[in-house]
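Just the one chain here, the form predicted on its own, laid out as structure tokens.
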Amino acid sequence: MSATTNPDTHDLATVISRRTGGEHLVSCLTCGQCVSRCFLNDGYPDMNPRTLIRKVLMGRGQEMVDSEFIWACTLCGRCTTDCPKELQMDVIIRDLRGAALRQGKAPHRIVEGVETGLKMGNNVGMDSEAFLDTVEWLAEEAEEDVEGLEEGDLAVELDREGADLLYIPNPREYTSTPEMFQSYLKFFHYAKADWTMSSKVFDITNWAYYLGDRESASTMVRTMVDEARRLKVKTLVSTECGHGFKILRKDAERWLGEPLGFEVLGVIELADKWLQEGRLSVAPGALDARVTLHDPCNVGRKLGIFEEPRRVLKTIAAEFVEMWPNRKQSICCGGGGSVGQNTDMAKKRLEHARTKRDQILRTGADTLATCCQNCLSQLGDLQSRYEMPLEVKSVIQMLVEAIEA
């Protein structure tokens, strides 16, 4: 069906312009600023953000719905960070993906992940009983491995009403990277936190957001919000998960059309706060490492959380060195926006990230830290693919190591 006859794509410009972030679409100046900031230029020499916008405005939206480019885009937002017309490319891309989804052209793995998430409450299909068993044995294993920890120190009291904090993890933590989950258990223990987890809601991710499926994405948000209210907690704490955190912090109230009634914090914000308050005992420079930081696009550019992870790393590491560019202008790791979950992009996502690789290597760091699970996975794959001579770690993981040092 051509772009002129398909009712789902012939007037995408109108659809997008009605979204928050897309209302200035028709005001695009074609100035080219977005082109110079996109790290996908080498991988797609015939396509860029400006070209995408022009095609949509010209009624050729179906070409973009059929394009691989909309799935290679990481929704990082760097291209339109300082757009003179305040366009938001991630909004535009998600609308194009939504059209592709309705035409049955979205990546199967992500579609299946959303279906599983809506059915089971998490994208890996784990039921509550299996989750409870996993949490228990991971806590017991961590207690055995760390000198000074006694039996029961890391046990989690699940579904406890009235706790200060409700922590919601990323499924990677209790499946592929259990050592990360154990780091969070230790973090809360060392801070003597008043916290709990839910046996029903234990997935902070929202793959429907990636697909431009607002209805399903809002359903997933509603599930987390309702659980936080049921448990009567003061604060919902997101793990180091960029998009999950960003959605709850920035989008949830607008999507649901109501105030949440509780605070949303990222675990990295808690770490910084508790360090400054003296709740965590760490010797300055406890880790003999030259550390650099990758700013996750959602945590940094979209939420403005730049200084918190830097303060933590500057406290615990012997040396901290900045990448350039950094903060708001940080270059995406290349795995965000569902690219890391899309098996069709498995090889290309590492090729597209060579600019990031070069940026990292120029620092001379021996440890690369970040505060997003998706970034950790992508950067770990990048390190392995190009044999970069450094370690890739979570900021919280490093903080726990410093405490135990």
Contents of the next structure:
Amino acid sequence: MSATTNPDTHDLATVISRRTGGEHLVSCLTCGQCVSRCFLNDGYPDMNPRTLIRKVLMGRGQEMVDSEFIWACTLCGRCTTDCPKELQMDVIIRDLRGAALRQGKAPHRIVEGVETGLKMGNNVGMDSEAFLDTVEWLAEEAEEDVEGLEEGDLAVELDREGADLLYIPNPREYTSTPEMFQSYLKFFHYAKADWTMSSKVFDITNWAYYLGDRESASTMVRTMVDEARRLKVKTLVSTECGHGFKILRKDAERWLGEPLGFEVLGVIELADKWLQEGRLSVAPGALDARVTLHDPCNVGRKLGIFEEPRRVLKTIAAEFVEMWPNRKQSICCGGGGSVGQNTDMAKKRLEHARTKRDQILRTGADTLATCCQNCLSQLGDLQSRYEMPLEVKSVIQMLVEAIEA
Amino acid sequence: MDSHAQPSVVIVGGGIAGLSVAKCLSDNGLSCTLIERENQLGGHVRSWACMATDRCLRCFCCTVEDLIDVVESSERVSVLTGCELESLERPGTNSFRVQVRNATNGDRQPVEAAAVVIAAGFTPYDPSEKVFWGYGVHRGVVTLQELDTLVRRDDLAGFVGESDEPLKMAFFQCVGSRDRSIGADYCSQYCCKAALRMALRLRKDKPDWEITIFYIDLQVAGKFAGSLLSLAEEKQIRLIQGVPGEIVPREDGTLEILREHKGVNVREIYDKIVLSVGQHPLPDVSRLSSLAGLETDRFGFLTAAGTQDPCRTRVDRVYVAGTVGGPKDIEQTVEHAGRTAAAVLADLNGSERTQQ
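Alongside the form predicted on its own that was just displayed, please also present the structure of the form predicted together with its partner chain.
After this comes the whole thing, all chains and molecules, with the earlier chain placed first.
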């Protein structure tokens, strides 16, 4: 019989050691490799991942629970990439945040987002009717704007049972960046996809995951999984989202303790597949752009999806340039893991991302592409804060532009 | 004694382990065939430099030349360089038929043996998969073995340049060792001592260089190894706990690292960084183990019979010697090979007595 872990009666090190990804906590060698890899090491000169682990192991975890550092961390996982003892910093940080949440010390904006999410099924508090109206209106607007699109081309029948694909968006798409949402509508149309959306579940994000609130995080996953099952789809397609996609793909079965019974794909994977199959018609190099790619931590480092966005960009853009370092060693945009949504970090997240900024500028690219809404938001803010001479776009957005070029 | 009745031993691998076994067996009247894949004997150690400063630092590199001399001049040892073990058959309980293939011309040659010793050695870890350190990408990042070879060839200037400006050089320890993420969760046992010796050796000629060793914890076990540590301190080698996890190249070709110093993150610049790479199993160890009917451990090294019997194997009359069975420094390798030779002698003499 396995011992259950009560987070309030066990010390933090014990709690973390019982997690998948935290089991090697006590075997930390203090090798220090993580120290160099954290992009916060200038912003917090007296903190680093190793110090955090030492404090937790020495019974001083509460200092970390009370710290700003755990909320400045983006859960990017770069520090523990190649960790000789396979510690996973994102798992450790989320447990520290969970303790802070129980002590009432979690950032209010995120806590409220989770409450709204649990109540409404999405973190922006939109009801089904408003969502339906928004989808309809955005589809009609796009049909009018694009030459060659007929009325009704972009109309999508919601809640259609038996469709191949269930697409779940990120609320950012249909609130602050509607042109992004229209790109996905057009993407599925041009690919002649057999797809649907849900009128009830239209938020791929999971802010409870950010808070280390495992129970609520599982509830949110359960809602999405149940909806995909109800609609009897073959595949749940995640928008260009980092953490939401990563959770469904990598954590959901373990959290729920059962097979999902359907496939989870990222829209970026579909784009690559369909482009290679010739299902989307694009003239090679259709976009006159020198483009570079930011690897989102969740899509890249945590899910290993590195080549898909590159193949798409290399096909559609005149020129593709790599940042260094990239792929598994990519530097975080600085806005992940709740930092982008946490109003307390609004100013600091742009200061902390100077290394990222310099890395981007060194490429000389005129377009910065990525495949995560969170990264897009942060990189857009970075662009305007530092007046970087480039445009920030999603890979799918660029693909649709290439199709229409 | 009738030479026909003389049992012969095949030794696979002509590095210090195989050479030590060959010397010990031939000294005791046995004939051996030493098979070496490379075109010359000596293995890794042949390309490493003597680390003596004003005194011998007991690196044992010099043993290899003596062993080669003894073995090559011995009438009882037949040396087959440029050759590989191709197959191993066992026509009788106490006899092997070993097929040896010449890698250059493809010629095959059968050798009869009463025992087989596998002393095929190790492969140095290739750190290029550790992208954060930029080995193979950033000029100025080399492995300790490469540096050793440069010193041996007296070609250090080819790497560090001719300038008289004092250089900043750092050693990174445990590269490819104690690393679960690459299936090498073991200490390679020689790198700490090797890096300390190299730092002291460099200090002899370059008194004004700043030499730093970044380590996790220094493994300097052994009767004489501890003195390396006190020597290093005396000679102002900087010993710093914690290995930087990333090397960032700068425009002028120097290398930047970040580490923690008294609780604060600090950046430091180095001219050259040396990765003290660990010992990994041979890439084709599974071929060897299946040819000989042996097993490998979870790291990929050949498994010996047991902790108290570290030279015999699960197969009667097949033995391991040296690093093919696990990481060792030169001294430990020679010691292990001596035990292997003793086991071979004991077993073959024992069976002779039984036959009489």
